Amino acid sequence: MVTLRGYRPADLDALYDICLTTADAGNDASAIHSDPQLIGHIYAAPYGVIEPEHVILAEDDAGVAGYIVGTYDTPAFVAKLEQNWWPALRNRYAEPSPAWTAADRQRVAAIKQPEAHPASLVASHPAHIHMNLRPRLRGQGVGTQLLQGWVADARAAGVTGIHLGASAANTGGVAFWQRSGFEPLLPIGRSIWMGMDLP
């Protein structure tokens, strides 16, 4: 039995853990990170802390096992990160650690210099999302339910379009987004930027 619900502050650890254990093109990235929070600092936790009203969780009998996070206004969210999220993390990771893996160093670089959302895509699709599910929830329509719930809320708020960045290596994820109404718009490096209009 899977329940969809809103975010609570006690869910922060779950956001970090799900993000890490699905970060390698949908697979567990624990082995390539010495710091288990690094990837969550970028792609999951700030949404729960800064815009918790835009987080929907999927929970089963074993606990929170999936989420969709995002923002309706990407430029405003980026500004909030610069003011309220990145400064403390930049201090925390100011000095390199000999324990850092190559993946850790990549994430620290992204904290110090976040990847910019393509301006043309933000102009036409101002909202953006991230979604991850533990393997036990996949193939049951849970991802579709999370997405539909988030989209319905965004549409009711007057959002005109949503974008996301998907790893080109995550072929299953890319296929899911395309089936769900997202169109590939900007392939850049190892990422495929996709968008969906909200009429």
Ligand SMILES: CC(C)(COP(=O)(O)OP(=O)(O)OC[C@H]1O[C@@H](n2cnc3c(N)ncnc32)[C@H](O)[C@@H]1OP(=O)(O)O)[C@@H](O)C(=O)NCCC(=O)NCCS
Second form
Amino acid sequence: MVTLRGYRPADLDALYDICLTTADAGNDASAIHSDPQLIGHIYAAPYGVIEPEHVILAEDDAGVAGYIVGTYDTPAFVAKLEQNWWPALRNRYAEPSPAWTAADRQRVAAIKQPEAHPASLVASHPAHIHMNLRPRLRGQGVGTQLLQGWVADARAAGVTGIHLGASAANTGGVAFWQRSGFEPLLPIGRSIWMGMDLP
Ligand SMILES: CC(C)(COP(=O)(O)OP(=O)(O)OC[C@H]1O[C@@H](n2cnc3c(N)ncnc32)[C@H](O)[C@@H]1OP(=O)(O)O)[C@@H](O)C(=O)NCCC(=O)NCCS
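Given the form predicted alone above, what does the protein look like in the form predicted in complex with this ligand?
All chains and molecules follow, beginning with the one already shown.
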């Protein structure tokens, strides 16, 4: 039995863990990171902390097993990150650790200089999202339900378009987004930026 619900502060560890264990093109990234929180600092935790009202969680009997997070206004969210999120992390990761893996170093670099969302895409599709489910929840329509819930709330709030960045290596994820109404708009490096209009 899967329930969808809003975010509570006690869900933060689940956001971090689901992010890490689904981050390697949909697979577990634990083996490539020595610091298990680095990836969640970027793609999951700040959404729960800064915009908890835009998080929907999927929970089953074993606990929280999936989420969709995002923001309706990407430039405003980027500004909030600069103000309230990155400074503490930049202090925490100021000194390189000999334990860091290549993947850790890449994420620390992204904390110090976050990847910019393409300006043209932000202009046409101001909202953005991330969605990750643990394997046990996949392939049962839960991702579709989470997305539909998020889109319905965004539409009601007057959002006109949503974008997301997917790893080109994540063929399953990209197939899901295309099946769900997102069009590939900008291929940049190893990312595919996709968008969906909300007419
Ligand atoms: C991608 C993800 C969010 C999809 O959620 P889901 O609940 O498994 O997807 P659904 O069951 O709602 O599937 C909806 C449709 O997408 C298709 N789809 C879902 N996953 C797919 C995959 N891996 N490959 C191809 N198609 C897929 C389904 O076949 C279904 O199409 P149908 O209605 O024609 O049968 C989920 O699998 C996931 O979290 N994966 C790991 C993390 C990830 O990759 N996130 C996206 C990062 S960009």
